[in-house]
Structures are given as C-alpha cells and as structure tokens.
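Next up: just one chain, as structure tokens, the form predicted on its own.
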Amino acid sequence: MPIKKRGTGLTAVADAWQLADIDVSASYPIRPYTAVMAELAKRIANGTMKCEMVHGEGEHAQFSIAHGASMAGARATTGTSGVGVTYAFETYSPIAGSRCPIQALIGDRTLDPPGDFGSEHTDCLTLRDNGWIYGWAQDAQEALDNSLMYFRIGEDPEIMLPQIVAMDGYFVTHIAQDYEMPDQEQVDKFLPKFNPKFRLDVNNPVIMGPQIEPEMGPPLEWDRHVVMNKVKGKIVEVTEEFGKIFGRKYAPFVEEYMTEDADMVYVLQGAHAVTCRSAIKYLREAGYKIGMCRIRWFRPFPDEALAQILPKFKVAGVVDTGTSYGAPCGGGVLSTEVKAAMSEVPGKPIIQSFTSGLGGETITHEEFFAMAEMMKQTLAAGKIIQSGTWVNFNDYHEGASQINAAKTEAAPSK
C-alpha cells in the first residue's frame, strides 16, 4: 500500500530512486544537490537500499561514471546545482549522443554573480541544447513523480535519452512536506527494470564511443533530433499510464489553473506556481480576470499545447526565473521560447515578460499583483507597455509607478 511520508523533494526522488532499483548513483557534493547523495549513501550503509555509489572528484568525473555505468547497463543517476551543472558541461553531449538514458537531479542554484547560492533556473536552462529531456516540478509529491515517469520515457527503447529531474532549489528540494510514496509492486509494474539492447559486455564486445570521422556525425544528430520529436507522443502515453496506476493525474504539458474566463494568463514553471495560485485567488476577488498556464516540460517544450490554449487569452505574462542576458525583448530564456513558440499562431496573445524570483528570492503576491497590474494596462492599450520589466527593479519608469500602485489597488481583502 501506498504510505504518506513527510519529507523534502530530495527525499522523494531518493525514495523514486530506491523504489527504481538503480544500480549505480554517481556522486559529488554541492548544494543543494548535497542531500540527495547524503539521503542515499544513509541507506545503503543501513543496508535497506541496494546500489553501488561512486564519488567523483568533481562534476565532471561524476557524470563521466554514470555515462560508463549506463554504458555497461546499469540504471545510473547522479546530479548537481548551479556551478557544479556548468564544470560537467563537456560530458552532456556525449551522454545524450550515447543513448545513455541516465537521471540526473539538479537543484537550481544560482551561476554565482558571484557568491550567491540562491535558486535560479538559470543553472538547468544552460543544458537545453544538449539532447536531454527535463522540466521542474513543483513540490515534492512531483518530484517522486516525475523521476519515475522520467525513467520510463527516458528508458524506452523508441527513445533512450538522459533525463533531468529540475526542481527549485530550496523550496522544493528542502522544505518538508508531505507526500505519497508508492509502494514496490505499483513501480513495479510501471517501470521494468533497465535493459538495454546493446551494452559494454566482456564476452560479447562491442565499441562505444569511438572517435569517429567528421562526415560521421550529422547523422547521429539527425537521429537526436528525431527521437526528441518523438519523446511528446511518449509523453502522452506514459502521463496517462501513469494516472491509471498510481491515482495521480497529471495534464502531459501543461497545467491550467482559473483560465476558464481569463482574459490575462501568467506563464510559469517550477516551484513559484505554488504562490501564484494564491495570489490569483485574491486577485480574482479584486476583479482580475486571470488564471496560470503552468509549463510542465522544458525539453521537449510543448509548443502545440501552448499554440492551443495561449490564443485564448489577451495578455500572457512570461515569469521567468532566470537570466539571459541581452536576449529579445529583454526577456529570459523562457520567455524567448514561449514567443517562437507562438510566433507563427493565429490569434496569439500579447506576450509580455517578467524577471522576478533571481537569487533565491520567493516571488511574493505583492509582485504578482505587480505584474497583473502591468498585464491590465497592456490590455488596455492594445501593446506591450514596458518590454523585458525586472519586477521590483526601477530600471523603467512608467511601469514602477503602476507597479507600486498595484500593490494597494489589488491587496487582498481579506
């Protein structure tokens, strides 16, 4: 049966892992990554988990361990944050070009500018050009969830691409919360164990990995490039099988929340979906007709979902909770990718970004109520007001006057 747990998002995927079987966990400190791999080395000395763990000396080795773990056939995790993501760089390639379906955890933490250990996107948007599928979750019950939904997508063999669990660091990756951890027969079977149709095998060997000449590879990324193409339809297949089992269900892309008779939508991902839902409640009262569009998958981004629920909205309101300095509009990366998502989309909504929540800071119902005030007067003057606005920050003018006079006109009243 399943049983409730209180525990962080680090806690879940240690038990999604453990309840998965894996083989082998590579591993390296760093925060707040750091109490995943504290949380399963625990278990393996008590002897209630089985796995072998491996230190790397550094995030390079340690996803360069669970890339030959893969290689070998073992169901292979690891994970990092923020800097440790970067200093792995050169190996993600290779892994996804491997067909090395291995999971890897990253807390998001700031890129350091400099010394700031707070929770950014920023860190996990750097790896979207790589081949790996990911998105964030949003507490810690999808955290769980979306490890053992990654693995079976991941694993397929239609598709045998690495996977991301991403999730907010510190607020899903370390503030307790309860959850339901499935027991052993339901993941059982959902998820079959690893086995892949080529592996490193001493009696029957086989060359992975070799230099190959330059004409060589433009196939291989043709073949990336379809599998991801295929990944939405596995997507699809595997939420809904995932419902049936274990109860929880889940839109495959992306989750709408009070959009019924929205006239404005903020765009989302990740932790901060929590707050904005409570502050849609009390900007609803304040006579907002607003909702959320919560984006559920980053890589493969969901470009046909968004291109049928977007056109129904005037105004949408890009949240980013990363940087990306000197893109379009002054946006972030998210942001950049949900407008040439809709770029060619009939009837499409004015699309207008935000940069709030950098550093770790929780985006407050102040500021959410700053930028629904921004999305009014965008609806009213049938354009973009202020293009590319860091909420909070007094880098425009027109804008931080409506800011400041939103947060009395929209206060909650109760």
Given for the second form:
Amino acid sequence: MPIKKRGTGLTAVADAWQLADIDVSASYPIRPYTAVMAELAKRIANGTMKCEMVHGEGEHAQFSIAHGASMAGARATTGTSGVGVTYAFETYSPIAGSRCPIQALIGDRTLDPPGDFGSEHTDCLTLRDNGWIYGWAQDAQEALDNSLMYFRIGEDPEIMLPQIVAMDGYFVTHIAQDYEMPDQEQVDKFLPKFNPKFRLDVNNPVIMGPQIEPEMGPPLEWDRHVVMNKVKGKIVEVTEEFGKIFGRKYAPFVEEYMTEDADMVYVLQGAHAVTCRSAIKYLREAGYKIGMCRIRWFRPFPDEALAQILPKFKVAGVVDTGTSYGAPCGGGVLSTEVKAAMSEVPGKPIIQSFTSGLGGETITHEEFFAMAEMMKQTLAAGKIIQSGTWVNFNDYHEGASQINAAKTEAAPSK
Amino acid sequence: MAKVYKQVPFAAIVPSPQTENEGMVTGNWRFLRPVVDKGQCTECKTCYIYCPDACVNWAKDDGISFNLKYCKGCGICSNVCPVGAIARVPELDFDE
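Okay, that is the form predicted on its own; can I get the form predicted together with the partner chain now?
The next block holds the full complex; its first chain is the one shown before.
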C-alpha cells in the first residue's frame, strides 16, 4: 500500500532512490542538496536501505564516482546545487557521451558571487547543452514521481542518458509537504533492475571513453542528437504508464491551468507555478482572461507541444527565474528557448520575457499581477512595448507608484 | 561531396585490451620525452601502473620501455618513479 508522508522534496527523492534500489550514491555537501545525502546516510546506517555511499572530495570527484559506478553497471545517483553544479562541469559531457544513465538531483541555487543561498534556475540551466535529460518538479510529490520516471526513461536501452531531477531550492527541497510514497511492488513493476548492455567487467573487458580520431567525433555527436529526440516519444509512453500504475496522471510536456478561454498565459517551470495558480484565481475574478502553461521538461525541450498549445493565446509571458546576461531580446534562458521553439509556428502569440524570483526571492502575487497588467497592455497595443522586463526593476511603467497602482487594480478581491 | 566519417560503435565502447590504435597517435603533442636509466631502474613498475595512456611496456629481458606513439609527455612516470630513474628530456635533443 502507498504510504502518506510529510517531508520535503529531498526526502521524497530519497524515498524514490530507496524504492529504485540504487546501488551507489556519490555525495559532497552543498546546500540545499545536502539534506538528501544526510537522509541516505541515515537510512543506510539504520539498515532500511542498502546502498554503497561514497563521499567525494568535491563535486567534480562526486560526479566522476557516479560515472565510474555507472560504467561498472550500478544504478548510481548523485546531486549538487549552485556553484557545485559548475564545479563539476567537466564531467557532464563525458557522462552523457559514454551513455551512463546516472541520476543527479539538483536543488537549484543562485550562482556566486556573492554567496546567495536562494533558489534560481541559473545553475542547472548552464548545463543545458551537455546531453542530459531534465526538467523541474513543482513540489515534493512530483520530485519523487519524476525521479522514478527519469530512471525509467534514461535507462531505457534505446536511450541510455543521464538525468537531472531539478527542483527549486528551498521552495521544493526544504518546505515540508504531504506526499505519497508508492508501494515497492508498484515500483518494481514500473522500474526493472538496471542491466546495461556494456559495463566494465573483468571477464569481458571493454574500453569506455577512449581517445578517438576527429573523424569519429561527429557520428557520436549525431547519435546523441538522434537519441535526445527519441526521448520525447519515451516521455509520452512512460508518463502514461506511470499514470496507470500509480494513479497520478501528468501532462507529458506542458501542464495547462485555466487556459480554456485565456487570451494571455504565463509560461514557466518549477515551484513558482504554485503561486502562479493562486494569482490566476484573483486575476480571473478581476476579469483578466489569463492562464498558465507549466513546462515539465527542459531537455529535450517540448517544442512540438508548445507549438500546438501556445497559438491559442494572444500573449505569452515567459517567466524566467534565472539569468543569461546579454541574451537576445533581454530575456533569460527559458524565454529565449520558447521564442526559438515558436519562431516558425504560424499564429504564434506575442512572446514577452519577464525575469523574476532571482536569488531565492518569492515571486509574489503582486509581481504576477504586474506581469498580467503588462501583458494586458501588450495585448491592447498588439506589439511588445518593452523587450525583456525585470519585474520591479525596469518595467515600462515609469516609477514604482504606477506599478503598485497596476497591482492594486489587478487584485480587487485580495 | 559528403564527408566520409569513421563509423564508431555505441558510445565508442571498444573491446579491451587495446593498446594500439593507429587513429589515436598523439606522439607529436609531447615536448619532453621520458627516458629511463636502466642502470637505476628497479623494474618496480610503478610508472606502468600510473601512466594514464598505457604507454609503459615491460618485457622480462628488456625491462621498462615507452611507447612514444601515445606518450603525451605528461611526466607522471618521472614524478612517481621512486628511484628517480626516469628523466624528461626535451624532444629537440633527439634526431628522430
């Protein structure tokens, strides 16, 4: 029987890893990732979980340990946050290139300097081009469920790619929530034991990750490109099967909220979707025809799904909780990706970029209201009034008093 | 005309042991060459264990030698040698 639990996103992932019967976990402390390693250590010590835990001397070593373990045929996990993500950078492409489906948990956090412990997607977005499959969980339940789905997708013999279970630091990693821990029998049915075709084995020795000739490189990169596109079909298949076995149904790529008759839509990913939904309820009362599209996968990017969904709306406001200084159109990474995905789609909406929720700041109702107000004015004008808006900093309303007026107007019943 | 690429197995995973691969010759990367003093060498094979490119060979009658086709001149062998038997000599000191 599934068990109702109260815990954080990190205990939820520890539960997923326990149910997945992982063989090796490589650790190195950095907040907010640290709690999952403490949780695993506790479970191993008290005998509820059997797993080899190896402590690295840094994140680079940590990911290398997981890489080696996976090469030897282990179901291996690791994880990190913030500058830990960037310290391990050299390891990401080799892990994906040698097709080792390790799973990493990234409880995201802003990059230094200065040392800001707050949540931001910037750390995890820096490794988007390295061949890992990943997306953001909005709460503890989804973190647990994503972890199981990611193992299943990444370890598929046709895929064999590493995965990142990304989640907003603190909002998901540290806030206690209710979630359901599935039954071991259900998980065993969904996730068979990892059994790779190639592994380091003294009885059948192979070389993994050798030096190659330049002429051999492009075909290997082509393989990774092709397989990343194949992941999309696998996501649809696995999400559907997950729903049948565990009873929790997810939209495979994009979750829509109150979009039926919407003219305007927020496009975002991660935990701020929770606040966004409640802000939309107020905005609906105030007469704004607005909804939300939450992107569940960042790599592979769900461009086909967005191409089908977004033309229904007139304005799409992409909310970035990360930075990309000097990026085109003044937006962040997510808005750049959405604009690229929509570039050739007929009837696409006007896509507006917003940056908010940096450094662990909550995106408040008022900020969502301000964004809605700006989208409304874009809708009225039929064109972008300002390209790239940092909410509360440089929005086209002149002066804070006008922004505040817009917020108040947008939330009459609050 | 389309380029001809070399076909590679899945993730470039190849059968082992594979000490010679003509496609991987990197000898011209090196500017310092390891030279072993066979008088001092105790044949402890520490260099053999540490060489990251499997360039150290050992034969019963001939002792330690280096496969210079793959040696990148990193100097690890010289650093780990417990008796200081491996020198690093500039490539330009050699005719070949």
